[in-house]
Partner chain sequence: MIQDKRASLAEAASLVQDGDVVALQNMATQLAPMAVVRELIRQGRLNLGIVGLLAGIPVDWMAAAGVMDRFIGGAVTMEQFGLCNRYRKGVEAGAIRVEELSETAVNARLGAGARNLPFLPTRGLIGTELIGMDPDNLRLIEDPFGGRPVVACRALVPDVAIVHAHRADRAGNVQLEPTAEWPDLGIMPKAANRVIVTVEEIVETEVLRRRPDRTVLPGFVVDAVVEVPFGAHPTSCFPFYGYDSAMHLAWVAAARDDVTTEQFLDRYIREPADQAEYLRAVGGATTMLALERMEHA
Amino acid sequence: MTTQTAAAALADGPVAEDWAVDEIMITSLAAHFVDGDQACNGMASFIPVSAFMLARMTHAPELVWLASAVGLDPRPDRVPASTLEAPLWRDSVMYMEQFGDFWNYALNGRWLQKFCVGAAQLDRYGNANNSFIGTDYHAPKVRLPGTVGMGDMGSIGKLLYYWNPNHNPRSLVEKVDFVSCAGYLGGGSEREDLGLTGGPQLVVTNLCVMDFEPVSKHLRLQSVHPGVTVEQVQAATGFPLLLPDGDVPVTAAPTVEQVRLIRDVIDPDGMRKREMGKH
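May I have the structure of this chain only, in the form predicted on its own?
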């Protein structure tokens, strides 16, 4: 199943009238995972974990999910209070020791194609910063959590899927203060010229969905969420966005069944809402 047919399958059914922003982020992200994909999430990844679970319950039952780099194909009954907690590996097919086995698989080039990444700053070419805010590494304005593996995943050929629950000019910036994870660097062929494959593919925010223009590798508006205008997205972005040809599409709203699954089955405790307003 392709991403396009997956999106169509997810959108099949009556549209919910009371969907929330976190839910349209989950459904938008879930549409980009299909049968046969091998995907991984990192720390504090409630929206990606919900998206993986939704995809596997609907259009992509054969999605291979490695939870938090430790639990292969987990079967949690709901999203836990931490995306590094035991429910995401206790009942998995295989426990994968994070500092040994995981990197053996991640580095072999044949496994784990897709990685969901959160970033405090993301620039126009998909470079991400989770290290510090400011101009001096040794005296930062804000010290951030650090790369936590994202620097590696951005340099070994993985396809990167970003999510940002608080789209604003401080998080979508013209140039990151520090490159914690390589995107397309200065744009164009610069990443490819350095021998790096993979790279950023998608950015899902509380306002829109964005991708990267194939030649310039510059962030491009793919769709705006219902009720959001192009002008609102641009005002919340720290650099001019590229626009698609013609009218900007509206993101498909969640269906009644998707909302039911997210609220009643996947995340009845509302862990996903802890992410809203971050960054």
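Switching conditions: you have the form predicted on its own, so give me the form predicted together with the partner chain.
Below you will find a single chain and nothing else.
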């Protein structure tokens, strides 16, 4: 089953009337994780974790999920307050050894191919920054947490799926202050010329879904969420938007069943709301 047909299948049910923005982010992301994929989440990843759980309950029952890069195919009873603690990997099939073994799979080109990234800054060519804001590495205006896995995932052929619950000109910038996760670098063939495969695929925000124009590798609007205008997206973006050919599509809204699963089963405590509107 390809991403396209998965997304189509998702759109089949009746659309919910009262979906929330966190829910459309979850369903938009979930559509890109399909049977046969292996997904793995990092910390503070309530939106991706909800998306993986939703995909496994609906169109992708055979999506392999390595919770926190530790617990294989777990059965958490709900999204817990941390996406990097044991309650998430409850009832796993395997606990993967973290120092050595996880990276045998992550660095190999065949597994764990899709990776969700949240970052403080993302630029027009999909480069991300989680290191610092400012101009001097040793005297930053704002010290950010740091790159950890992002500093690898951008370089080792992964397909990157960014999520950003706070689409604004400070988080979607012309140029990141520091490239701590390699996207398409200066655009065009620059990434490829460096021998890097994979790269950013999608950006799901609270306003829209964006992909990357295949030649220039520039971020491009793919769809606006229902009720959001292109002008609103442009105003929230720190660089001129690239638009798709023809009319800008509207993001498929969550279905009644998706909303029910998210609210009642996957995340009844609303952990996903924590990520929204922080900045």
